[in-house]
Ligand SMILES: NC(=O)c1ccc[n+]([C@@H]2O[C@H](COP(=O)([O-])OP(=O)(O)OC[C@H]3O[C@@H](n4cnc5c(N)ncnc54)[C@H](OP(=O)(O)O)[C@@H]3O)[C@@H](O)[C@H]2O)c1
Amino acid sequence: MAKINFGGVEEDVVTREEFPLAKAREVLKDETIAILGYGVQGPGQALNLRDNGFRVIVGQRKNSKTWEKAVADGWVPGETLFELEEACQKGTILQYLLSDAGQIAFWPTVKKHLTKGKALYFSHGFGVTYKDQTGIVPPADVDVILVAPKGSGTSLRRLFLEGKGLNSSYAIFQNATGKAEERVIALGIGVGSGYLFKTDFKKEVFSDLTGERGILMGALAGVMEAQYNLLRSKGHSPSEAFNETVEELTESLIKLVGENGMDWMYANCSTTAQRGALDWKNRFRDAVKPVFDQLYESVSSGNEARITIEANSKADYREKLQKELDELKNSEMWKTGTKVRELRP
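Just the structure of this chain, alone, in the form predicted on its own, please.
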């Protein structure tokens, strides 16, 4: 591991230079990696591992849309594509990438095939951390590990094809074989991580649920709506309100932040923008702090897990979810966004 100074705090991280792909292949040369689920993270991780030269199979429900997607991606039924339970039997490393609700439902089958020495791999600490609610308690004689790419499976695959990597956290919940650390790091390199930083299952799920509900999705969507609605209420056109709220952020400013940092982006904007942003930054920070405090408490107490599990277990969940997503899609703001994207050169 390399010690890297992050803002004055030293962390242990693993880079591709110190743990190259050739070493990862050597560590996993006798393993069969079974990707269970081909939805959000499954395709990106499976394809990257396959392209990097690992022995990979996919487990998915037959006659589903995701089964057909796997076939379209080159996985061959009976050779590299199997029903979920058969993949569990064949794999020595089971990458449990079903949805959180799917993991709960399928757990009795997976557990049955977790024989001594196998590894159970997650990309989210939800099932194990909230075991009292999920019932996911791994056997004591298997490794339980985690690699969590900091982005969607789509981004993981796109960056891999560009010759880049998406940073990932990794964790070891159970080291039954004594090989859990080299297994998890090899898998992290294999799926296409830029660098790997260490965490634990609880911290991963607490930070992940906070991030999704906060700045990455919930807060971002909420503040966008607030500013868009304000501008519209003051007589600004949909195009103007959307461009000033979303388009400039996503097509210009956030890319500058990603490339060089917030300070660089501020320094390369007009003096008027600099002064206003610096003056209002702390007011927004202080205004949302109580909301973030409430959010973290809801995550750490298990309340967010309870809400998620209860919602997902209802028969009409997908129907209700689609209704909520349609409300977003059909709002003036995001209809405007569709048109603005069409007009991009």
Given for the second form:
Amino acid sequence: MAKINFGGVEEDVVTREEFPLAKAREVLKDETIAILGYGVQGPGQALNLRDNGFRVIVGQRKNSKTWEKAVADGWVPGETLFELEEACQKGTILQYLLSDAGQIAFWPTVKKHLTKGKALYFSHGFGVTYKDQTGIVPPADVDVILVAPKGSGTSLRRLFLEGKGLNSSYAIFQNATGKAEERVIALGIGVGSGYLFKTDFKKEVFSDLTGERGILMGALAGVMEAQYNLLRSKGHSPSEAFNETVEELTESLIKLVGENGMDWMYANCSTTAQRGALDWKNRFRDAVKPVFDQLYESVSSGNEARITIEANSKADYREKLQKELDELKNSEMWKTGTKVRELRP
Ligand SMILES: NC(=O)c1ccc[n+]([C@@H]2O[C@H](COP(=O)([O-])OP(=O)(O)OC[C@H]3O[C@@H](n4cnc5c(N)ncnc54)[C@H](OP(=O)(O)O)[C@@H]3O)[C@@H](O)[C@H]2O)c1
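Could I see the form predicted together with the ligand next, after the form predicted on its own?
The next block holds the full complex; its first chain is the one shown before.
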């Protein structure tokens, strides 16, 4: 564990240098890691663990497209690819990577196979934190741990193949064996994390739900729409409105922020842009504060969990989601985006 100073605040983090892959392999040398679910996180974590030299099997419902995807990725039925329940039997570490709604439905089966000393691993604190709504209450004699990569499973895999990694949080909810800490850190390194920072299950889910509903997805799409619609209503063309709202951000400015920080990006824009952005940043911050306060309240009260569970447990949830996604796709702004991308050199 290294103490690192983040903007004046000290935190304990784990880096790959202090907890190298060889150590992770040693810690997990007798374990069979069963990846339950092969959606988005499943493939990223399973393939990275496999390529890093761990003993990994995949559990997935048969006769599905997802099963075929697992076969296409090199998992062999009867050897490294099994029906979910068989994988639960065989695994000593069960990485519970079904969708959050799927985790509720399948919980009685997983619970049956959580025998003494096994570890139950999540990539989200959702199921355990909102136990009143999910019914997920692990037995007392297993470790309950979490590694949550801060990004999509697709990026986790892509960055791994480039020799890089996504940062992940990690947490221990229950340390039944006394080995939960080394197990969870070894898994965090094994799945290909950048650095690991410690959290708890509740903080992980509160920050994660706030982030995705907020700046990462909900707020981002919302403010983009507001600006695009404004420019269009004032007579600007789709090209002008889209380039000024999305394309310049994704193709230029946000990459600079990722590389060098917001301060550097500001400092390298025109002084006209700097003056205006510095003034308007605070107005936007203050304007959205009440919405963020409502959002956090809705997350911490369990209201967001209730909405999500209700919606995603319905038999036709995929079709319903698809309808809303299609509306987004077919809006003028995002259709303009498709054209703009086609025209990129
Ligand atoms: N998406 C991400 O990149 C990301 C990032 C960080 C953390 N996480 C967390 O990682 C976990 C997995 O997320 P994900 O996005 O990878 O999930 P996902 O893609 O939605 O997971 C789908 C998987 O769950 C299975 N499944 C769904 N309902 C089922 C049921 N009732 N019975 C059996 N299997 C069922 C699916 O099988 P079928 O294909 O057969 O339906 C598929 O294998 C979640 O806790 C999530 O919060 C995800």
